[in-house]
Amino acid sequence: MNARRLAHLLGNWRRHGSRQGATDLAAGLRLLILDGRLPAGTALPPERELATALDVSRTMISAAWEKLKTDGLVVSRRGAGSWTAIPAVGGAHEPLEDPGTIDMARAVPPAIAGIAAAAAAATPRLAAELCSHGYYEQGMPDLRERLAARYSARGLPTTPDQILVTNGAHSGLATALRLFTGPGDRVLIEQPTYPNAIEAILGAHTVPVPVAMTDGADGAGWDLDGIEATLRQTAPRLAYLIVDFQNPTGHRLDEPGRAHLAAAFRRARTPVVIDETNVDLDFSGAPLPPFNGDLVLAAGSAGKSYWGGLRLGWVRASTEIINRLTAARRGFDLGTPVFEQLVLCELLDGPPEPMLDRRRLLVERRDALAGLLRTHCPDWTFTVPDGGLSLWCRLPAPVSTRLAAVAQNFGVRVAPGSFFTPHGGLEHYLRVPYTQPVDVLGDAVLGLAAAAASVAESRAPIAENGFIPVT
């Protein structure tokens, strides 16, 4: 990290004038470190260079460094310089996952820049909430107002009473299943689709009815006629679709296709949950209007846009459906955490630059992954999506499950195609996310290429995959 770049990241770091300059500078650096914009291990510029870039004395830089060393946020070694660190909390503990394994099964990026600042800004507001009971079954009014305004800005007029705040988009689907279905009822889904949605449908003792996605060569990816026929022939009680950068294919349903399907669901009187988890991850600069209809439940999430650790989502639907969902959720929970809602309010009110930076970074990683796969796995084919988080790769042979199992021996955890369908199959496909740093993606692709070569050389039986968490 050079001095000029660090000065730019610090921005207007002075808060209390020249007398507390070292304290203010330490506070600014502390925020950058805890916010992830200066990751642990980042080399800091020499004190003299930073003093020149900030137009302050070297003594002030040294004093700020000492404050951060006391907190364990900066480490120095004579002759080696200084670098950032994250202090241990609560003593040593065993890692939850093998640190030597690259996790390519979870298609989820780390926290967006600004989480720590939003949490700091939300803390004073939390104090005002402590005198209340803290239960908001439908969600805090301030957050629902902001979410409603986002839908209105996207072209779908929405009021706060049409928003239900949930514990993630997945919770919205689970609540919809509880409201609209019973054991043995059918639920229409895409094939392939999000594995955890399949688990929720099966967990509700309902029957998933998949409609195969097309190859997307015509720009669609959805079998519109097949969905209409399934609505007529199976009379599903609910449907679940991902029309914006579909997980795992990356397809996006165009505007005529949205109108076509909206009319089909309206005729069939079938409620449909539209998973909008990837809506913010649009690299095209040409956003499409939300999927609309009286029986449409748009399930959004802060997980992929901001940070999975917030565990916040929402459902946008008619006031009648929202009231029914609010009553139905009491079998699961009694609301979402107040502090996280306050943090999300701050993020939604914040400047657009962090989200723009997130998209630019994902584009860089997407293009890097595409190039790596073309070089090291030239017989794999894929379409580069205009958004989302992963490539859906077609393999030259039906070996996806074998490849995923063998890849763990080469230090890579990846989800095979069979995870994305309720009945198995899709052995020609593998989802490869581009959420890791470029150097990690390089190591992951080398591991996948080595695993693919191993599978091609040997047809011997192999052990089962075991449990692979997928997001």
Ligand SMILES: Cc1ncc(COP(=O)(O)O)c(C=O)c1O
Second form
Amino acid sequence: MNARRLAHLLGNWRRHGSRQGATDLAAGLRLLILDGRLPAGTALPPERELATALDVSRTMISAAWEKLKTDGLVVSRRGAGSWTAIPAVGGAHEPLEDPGTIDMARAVPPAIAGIAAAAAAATPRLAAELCSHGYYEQGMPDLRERLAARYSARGLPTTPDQILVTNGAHSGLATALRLFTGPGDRVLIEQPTYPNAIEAILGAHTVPVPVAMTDGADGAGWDLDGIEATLRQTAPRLAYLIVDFQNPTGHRLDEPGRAHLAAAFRRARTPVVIDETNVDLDFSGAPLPPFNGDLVLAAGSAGKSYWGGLRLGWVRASTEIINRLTAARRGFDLGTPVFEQLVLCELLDGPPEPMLDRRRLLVERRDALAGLLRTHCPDWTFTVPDGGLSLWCRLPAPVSTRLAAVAQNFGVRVAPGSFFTPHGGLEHYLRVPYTQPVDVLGDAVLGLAAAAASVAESRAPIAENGFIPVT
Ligand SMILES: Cc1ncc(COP(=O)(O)O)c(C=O)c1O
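Alright, leaving the form predicted alone aside, put up the form predicted in complex with this ligand.
Now the complete complex, all chains and molecules, led by this one.
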């Protein structure tokens, strides 16, 4: 990596007026390494050249390198230079997460009220399970019954044999990839989409085929014709869509749109995973019926509705698909922890109040965040979603990645638009979640506004179209 390129990647790494150049530089480098934009093993440029490119002293570069060596993020050998590294887990390093940093990169609420009580109520039922083998490849019958009843109540008649309990919605997608795809197959996705879904698709050696979400004045959301054309032209083996409060845009596909796409998938005979992670986080008061079709795999999750730490999700599909998924799962896992399933049964049987409170709290935080952004970042635009966990903000210039890198120096971790695409880009967008308490959101927005001002003042050239000119 040459010094000029590294200087470009670092962007505006220095905090405004900061006298701690080495600390700021180390923080900028740390973000690049931990985000994988400087992969482990990348040779760093000679200190003298980087000092010239950044217009700082060589002593400052050495001091920054020393800090990163202490963290295990840089290693060097006399005469051979320095490289980036990923520290060994369990070493005597300082924690990599700075406790003073506000984490706005994860759009995840904390546990819902009542998890501990549900665990206590589940404990006596555990005793009855202890004399069984504990392997429920399809999931515990009691839980499948409750989940099936929920779909039936939402208007989609479902029997327990149409449910597979998984280790989260993410595991549902991974299992579907295992069943329906092989190396080199195409998988249709929305763009932007959930970054870990992209990871799963790439990890399965399949090729993501993104269809851009629309963003026009005449309605934002899904390009129905574009999806249909892509199905025809690229014959994907699988599709993955988030139609309820899409992560990251917050859009919800309306009923005619669902019917239109369901028909298109049926015609193309393409199985589609519909990620329902956010379906309970609906503030509209008017839930829509589930996306339906004989090749539809609804991937649900307890993660956003109750707690991510339960690591529980499920797939609802035809009995035939569920049987094939259950068989495919045996290649990499043999079921889901029994105790957590008992806890989820208790939560599903519980009163509705905790979920109503969760929605109320999220609405309060969503509105607070929208107000803070309108005050402190008046040139950012966004649509206030009717559910979900984040605002998808359009920035006045294509600087999202640089802004995210600089925000770290202002104490805020945030996910730039480029994280939500398989091929980079979307530099005009930033996802800002409203899962933190209002006072924390206040500090985070001040940090983001300061970072945005710092990026706007930066002299590094960046074209309106998002290209970084290189020579
Ligand atoms: C759209 C989407 N799908 C899946 C997941 C992961 O869900 P789970 O924790 O159930 O695996 C998330 C979590 O952030 C998500 O936002």
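Quantities reported herein were computed from a predicted structural model and do not represent experimental measurements. The term rigid core refers to the most C-alpha atoms you can superpose between the two forms while keeping them within 1.5 Å. Positions refer to the first chain, counted from 1.
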C-alpha of Val75 off by 2 Å or more between these two forms on rigid core: yes
With both forms fitted on the core, check whether the Cα of His423 differs by 2 Å or more between these two forms. no
Is the C-alpha displacement of Val412 equal to or greater than 2 Å between these two forms once the rigid core has been superposed? no
